[in-house]
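Take a look at this one chain, the form predicted alone, written out in structure tokens.
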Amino acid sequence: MQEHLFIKKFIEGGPGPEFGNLRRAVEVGRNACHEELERSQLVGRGGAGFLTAKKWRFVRDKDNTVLICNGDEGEPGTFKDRYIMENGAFMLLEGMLISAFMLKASDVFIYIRGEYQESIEAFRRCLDDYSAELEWYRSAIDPSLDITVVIGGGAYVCGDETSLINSIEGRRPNSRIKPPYPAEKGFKDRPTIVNNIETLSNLPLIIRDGGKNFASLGVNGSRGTKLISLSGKVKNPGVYEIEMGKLSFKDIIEGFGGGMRDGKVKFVIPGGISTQVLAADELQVKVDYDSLRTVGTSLGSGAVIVADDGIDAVDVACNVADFFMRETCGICFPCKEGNRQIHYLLEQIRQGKGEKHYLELIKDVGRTACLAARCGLGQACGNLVGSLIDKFPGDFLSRISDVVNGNGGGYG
């Protein structure tokens, strides 16, 4: 199976003479660039799945806009942004400059996960290597352009836009109540656009080939290509690029992944631990936003984690619950207390002290957190755990004392 190279081919080809795509963007003007972005139907690659052009419309007529590139990549199992930074930082930098031009943003930040030392060094080298292009931009477009590298503090919650903004401002990364949204009142109360690294890296391609060409790839609602971080019990883990909506998870596991190292597939986490799992009999679903929505899950960050039939769903659920409990910022009661209770109930089950009604209680707490939490962490914390309970109830029931001892009825 061959990858559908688009981003990777651009990276392999190098930056081209003097950032030609940036110069082309300046030549045709902001309005024409925005029209190409509209035609591309590019959806943000960070997980929320929001149309980039629609997001940018909120600030097109505003001055003093701030652009933030989110490279924190704290979602377990995700490493495709790291691939871009360490292999194609020039592509990202050109995308950031094109975006800054389109948004009239003088202040540009890139927030990189603190553990990604190689990525931080690679991007800083890129700024040095292309200092001439940066000076050209300042002389021709905006003399006040400032690109600041911010090193993340190791908080998963910084995947939330408002928490990330607080962190850049030097404050604790607590989430903010929305509205107002960052496009209205973000960094230091200025209109702010936050986009993922993979999202901005698509801008040079869209300017070079046109939005219509980009939209010719993929399917409705999921245009272009997507980088997938494939890990778990496959023979060939790595970063792969697929055309959206053309391949199933079964294709990815057997083709790019080379099949299982041992055992059979038990379930797949399709987009990081904030998404619902797919059982082995659901792997024919295509990898695109709408297809995954129809089966009750999402593509998230593109972190595809493959679990074999030797893995106990209870252990996975406990580990995920422990992660969310530790990573909540603590400012939001439904998320802070909800995750603590989910973790406690799951640990009781793992230790053989649980009761049948705990299963519904765990899901109910997860749903409550989803409805009441301030940011995406709390809104998604029950997704994976709830789906494991629904799809593998036997793993949980086998740990519950009154069922094991023959004193309980069926699940539910």
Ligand SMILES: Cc1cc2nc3c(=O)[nH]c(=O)nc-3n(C[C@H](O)[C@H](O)[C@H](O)COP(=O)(O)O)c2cc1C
Given for the second form:
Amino acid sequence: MQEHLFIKKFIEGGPGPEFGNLRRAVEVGRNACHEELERSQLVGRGGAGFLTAKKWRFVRDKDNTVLICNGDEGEPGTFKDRYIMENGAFMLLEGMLISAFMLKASDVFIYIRGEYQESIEAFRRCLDDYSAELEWYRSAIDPSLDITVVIGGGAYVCGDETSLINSIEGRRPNSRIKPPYPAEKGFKDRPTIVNNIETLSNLPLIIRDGGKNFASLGVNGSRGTKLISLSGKVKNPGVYEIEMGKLSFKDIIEGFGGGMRDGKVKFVIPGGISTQVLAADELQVKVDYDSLRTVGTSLGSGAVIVADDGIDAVDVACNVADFFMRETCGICFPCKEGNRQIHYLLEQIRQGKGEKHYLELIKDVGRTACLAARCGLGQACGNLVGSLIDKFPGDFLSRISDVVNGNGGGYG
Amino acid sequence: MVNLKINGQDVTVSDGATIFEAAASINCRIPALCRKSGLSVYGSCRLCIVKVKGRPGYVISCATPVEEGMEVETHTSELCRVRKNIFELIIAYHPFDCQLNCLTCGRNRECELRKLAEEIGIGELKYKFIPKKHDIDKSSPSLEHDSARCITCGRCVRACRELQHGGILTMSGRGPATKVTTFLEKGLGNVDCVNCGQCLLACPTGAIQEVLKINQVLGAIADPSKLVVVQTAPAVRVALGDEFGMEPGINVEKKMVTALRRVGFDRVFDTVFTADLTIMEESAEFIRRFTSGGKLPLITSCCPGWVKFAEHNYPGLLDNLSTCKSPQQMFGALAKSFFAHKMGRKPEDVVSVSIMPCTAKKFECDRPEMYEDGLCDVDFSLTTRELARMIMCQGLDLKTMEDGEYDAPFGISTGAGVIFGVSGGVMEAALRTAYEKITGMELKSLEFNDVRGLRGVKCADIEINGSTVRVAVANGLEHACKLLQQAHDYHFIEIMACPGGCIGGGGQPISNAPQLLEKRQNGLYATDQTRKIRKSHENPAIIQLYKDFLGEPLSETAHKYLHTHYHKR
Ligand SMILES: Cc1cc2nc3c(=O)[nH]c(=O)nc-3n(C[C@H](O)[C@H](O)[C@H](O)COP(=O)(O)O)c2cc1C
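Let me have the form predicted in complex with this ligand next, following on from the form predicted alone.
Complete assembly follows, chain above in first position.
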């Protein structure tokens, strides 16, 4: 099966001497560029799936806007932004400059996950390689353009846009109360746009092909292509590019992943650990935002993690709960205490000390956090665990019935 | 004005009000924990979530401004359930369950969590208790922080930073390790904390409490070889009644005197007496500096929170601080010298106890400068709250006490000393005396209204003998910092660390009564108004004390017992 090469093709085409699409954007002017973006129907690739043009509309008439490129990529199983930075930093930089031009943003930040040493170096090298282009931008468009590379603070929550802004400001990375949204008051109370790396990397393509052509790829609500980080028990894990809405998970696992290393698929995490799992009999669902929504989950950041039938749902649930518990910023109560409780109950079950009603309690805490937590981390923390309980109740109950039979603790 | 509907009821509130405030205005109480009026919005507890028609999900009412035509639901069944769950999750990780530690908690009588449990309707707890490791910070002589009772709502952190320019407390760690702590976890006693106790007042649970000295005091009372004397600060008398369900702000001094005698103190004296003495010394100091080109502005030194703050942050102003000890310390020094001698007792047999609206006073009595011939001036300083507990522990109810009178001679006082308990009071009392001393004429109108009230910074120009004395008053250290940027515009400055002055001190009863500080303030001004003698220098016991012991203000004896010095920290 062939990948749909669009972003990857651009990257593999290699860097040109200058940024042709940036120059073109400047030639046609800001308004025309915004129209192309509207037509493209591009949605953000960071996880929330928000229409980029709509986000940008909030700041179009504002001066002093700050642009932040989110390269924190803390979502377990996600590594597609790293692929872009290490292989196609020039594409990202061109996208950032086009965006800075469109948003009249002089202050541009790129926040890169601290562990991504190679990505940081690759991006910095790219800034050097294109210093002439930057000079051109400064002389032709904005003499005060300033691009700052910020090395991520390390916590998962740093990737949440308001936490990320706090982190760049040198504060504790906890989410801010919304409203005000960053577009109103973000970095240092200035209007701020935060976008994912993959999102901004699409800008040169939209300018090159025009929004209408861009939107001819994919399906309604999911235009263009998406980079998928495929991992887990497949033969060929890696970053693959798909046209959205055309392939199913089954296609991806078999076509790109080369099938399972051993055993059969038990479940698939479709978009990172904030999303509900798909059981083996749900894998024919197409990979696009709306299709996944209709089956009660989401595409998230495009982190597809495949689990085989040798994997126990309880172990995965414990692992995920431990992650959320450790990674909450510790400020908002439903998230901090909720994740602590979920983790505690699951650990009890794993150790054979659980009771049956714990399963309902866990889902109940997840719902509470979903309704009341302050940021996406808490709101989504119960999704994956809850779906494992619903779809693989046997895994959980088998640990519990052992207690009833009086020989608990037999599991490691 | 903005019109909206809350639970179907029409509400009109002013622009900029939050949904929470709008609901409160129609007596609709939305549960909240991290919210505290006077502090910034934090949005962590999520208990105050409400449904706004047309908006996805829920919003937190403490942070959401009202809008025209808004329709809000505050108590749908889902909201109530979610609140209950959040609350239970907090409880699950904090041993608030009664058997565990309410019995030993200083806040058990007015714990906000307990009240919330009622409001939210907590019945059976469904979540599992999670064992918690905890530690108690006992490094400070004034305050203790017990992490077991801390729910990390951040109210103490905000109070310290926003009211007191402190930043002493902070959140550290992430996720399950998030906690309230101090710089490098050194502990409150080893950082620049000024012990004001505003963090304690802000705390909804018993995580921050004063270092209790009740047992030591009861031990001294029980010891027949000791003569135990007690002094009561001005602001205590208008707050103690709160603990016994009395009307906020009423002056209960006469009942308090009886209660103190019944508890077993040998002599019941009044700090107001040494407040008058402070005025004698401090006004003399001011007149000397003002008329002979000494260091100005003169800045008051009654408040141990402010003094320590200055030692940390304003070393350049330490020579401007009055050398007068605070009234508490002057009292202690006299108790163990003049008074002991008069009673024919050895100084070490006298135990001097103070009842203070303050937690920093505990630190103050431990200062090495406050020891005379190896003996401390004040042995134990108790807060107003500790006094209330002590009275209750003796099976007494303040409400039913008959009236009593302070003992002579240190119980004789003036209206000028009484108003030490409010911001601006020391300044006003000093001006009453300084005016008459400088001009030799009678001051007709005793009220200096410009320095009264609860504003953070107050200034006035006072004409005395053809020259203008520029005075300023600040309460709350955040306001003090603002005022001190222009310190050199003034001749005389009063600073109190706590908002409102001592009436709002960290040792006072914790209450949500509306206009609490106004009521306490009015209580003290009303007391001043009814006193026959309202100027410190007319206090007959003070006049006698100078005759018998001190000589005159700023004399050598006065210096030995009543003055002190400061050092950069
Ligand atoms: C806990 C948490 C972690 C997140 N991590 C990332 C991340 O690593 N990278 C990212 O682009 N977006 C992340 N997001 C989403 C961002 O908040 C934000 O929605 C996104 O950067 C917006 O970009 P987009 O519109 O281009 O998708 C995270 C959100 C949450 C709640």
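Bear in mind that the values here come from a model prediction, so they are computed numbers and not experimental data. Whichever C-alpha set is largest while still superposing within 1.5 Å between the two forms counts as the rigid core. Residue numbers count along the first chain shown, from 1.
Fitting the two forms on the rigid core leaves the C-alpha of residue 394 displaced by under 2 angstroms between these two forms.
Once you line up the core between these two forms, the Cα of residue 20 stays within less than 2 Å of where it was.
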